[in-house]
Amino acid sequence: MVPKAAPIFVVSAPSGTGKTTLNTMLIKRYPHVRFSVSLTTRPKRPNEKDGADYYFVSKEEFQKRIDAGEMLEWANVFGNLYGTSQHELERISEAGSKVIVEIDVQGWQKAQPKLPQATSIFVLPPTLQALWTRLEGRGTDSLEVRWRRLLTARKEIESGHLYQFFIVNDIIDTAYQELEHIVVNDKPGSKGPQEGMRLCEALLQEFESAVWLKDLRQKFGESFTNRQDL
């Protein structure tokens, strides 16, 4: 039985690393672990449910929540607002469920001072080349967009020091067991800050030295693009 004011777990990862897959696997198996549902001002799609996929609100309502200091973090993405509400986390936690907050690195930078009690987890790819292969496998983005996502991943990996525990998603079942160990069993992750930063440094070094990146770097350059543009 999870006690009242249950723990909060923040999970971040570069796009394509598989954090949503891992989190969804955990939530399906353990009913007392729940996602924090974000707010957005974008229109609801036909297959989406309000309160399950997002809380769909007007821009005026979203702005009111910002002004009231309710939003832990928020961002403008393609003209639509997305963000995490403090009230949503409190609602889930006080009902006795553990909370998974799935946000990007920029979101965690904003939310971290307001969530000192949260356990933070950073999911990493085994290599940048493996991440690139996963982005290719989606088949949804152009070559340029995939390159921009890789640049964003590099920038996020540079902020690995913001996290307490690290999971390498190489073999999905192994990565899932590590997430389960931290969230469900309330145990420290096997890869703490020192090991995590070593992993981040290796990925950053790969970005600088990998031969397979040479043509992409020459073609598109390395100017960083933030999440508003992706």
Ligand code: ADP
Contents of the next structure:
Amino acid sequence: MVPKAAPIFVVSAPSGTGKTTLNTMLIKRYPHVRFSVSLTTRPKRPNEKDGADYYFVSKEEFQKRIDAGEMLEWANVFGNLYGTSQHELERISEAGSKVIVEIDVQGWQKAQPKLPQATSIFVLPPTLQALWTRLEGRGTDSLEVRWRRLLTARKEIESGHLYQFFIVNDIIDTAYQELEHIVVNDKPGSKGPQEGMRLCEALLQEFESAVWLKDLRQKFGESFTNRQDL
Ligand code: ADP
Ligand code: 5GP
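Previous: the form predicted alone; requested now: the form predicted together with adenosine-5'-diphosphate:
Okay, now the whole complex, with that chain kicking things off.
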């Protein structure tokens, strides 16, 4: 079991909101805060390092870890397996570090019962339109993939009740300070479940009523596609 006292912070956000940007700022500044490194069966990319970006393992090895009950959660994404290992959290927390687990909403849903002591944080975009602009600015996805990411974001925002604290990533420095406040200072976030649900509702409302979404809706439809296919 993960030690009860291990400070674990689960950070989720709809893709493109800025969670990696925020977490990386924190980790660069505070060496005692570390990312939990996930396992994956996908091939290593040229710029990646084993043990830093992921632990790259074979399908057989991954399956062994599942069978041994070692995985807190795992998912098939784009045909490859990805997951968070309980041993990794133990390794980091036993070394005296605070652990950031960057995980998607589905992953947190699965891992939550096994990590009752974790502090959960949901990072939200200020508006859906801002999220759209960030996805566009990142320049990694086609229009259709961005639309499907937005549909996924809606589904994730509908699960906002799974989180304790909410951070709106509007001005990056303000969002960063809030994350630092929770993780480094061990303080409660300024936005708890009640305010968080209000923010989620406002984003969902924007999804229903925004005029700029009309063309996309007509062009690609609204049937939800699993993130495996993104
Ligand atoms: P995620 O990890 O949540 O998918 P990223 O950290 O990759 O998101 O950020 C998505 C894009 O948005 C990046 O291009 C990043 O530079 C940009 N970004 C992050 N935070 C902000 C912000 N507060 N204002 C404007 N752009 C931002
Ligand atoms: P990539 O191959 O681009 O690094 O990541 C692809 C996807 O895998 C991303 O959407 C990322 O969130 C997801 N992913 C990475 N690590 C994990 C993990 O430990 N668990 C789960 N469920 N998904 C992960």
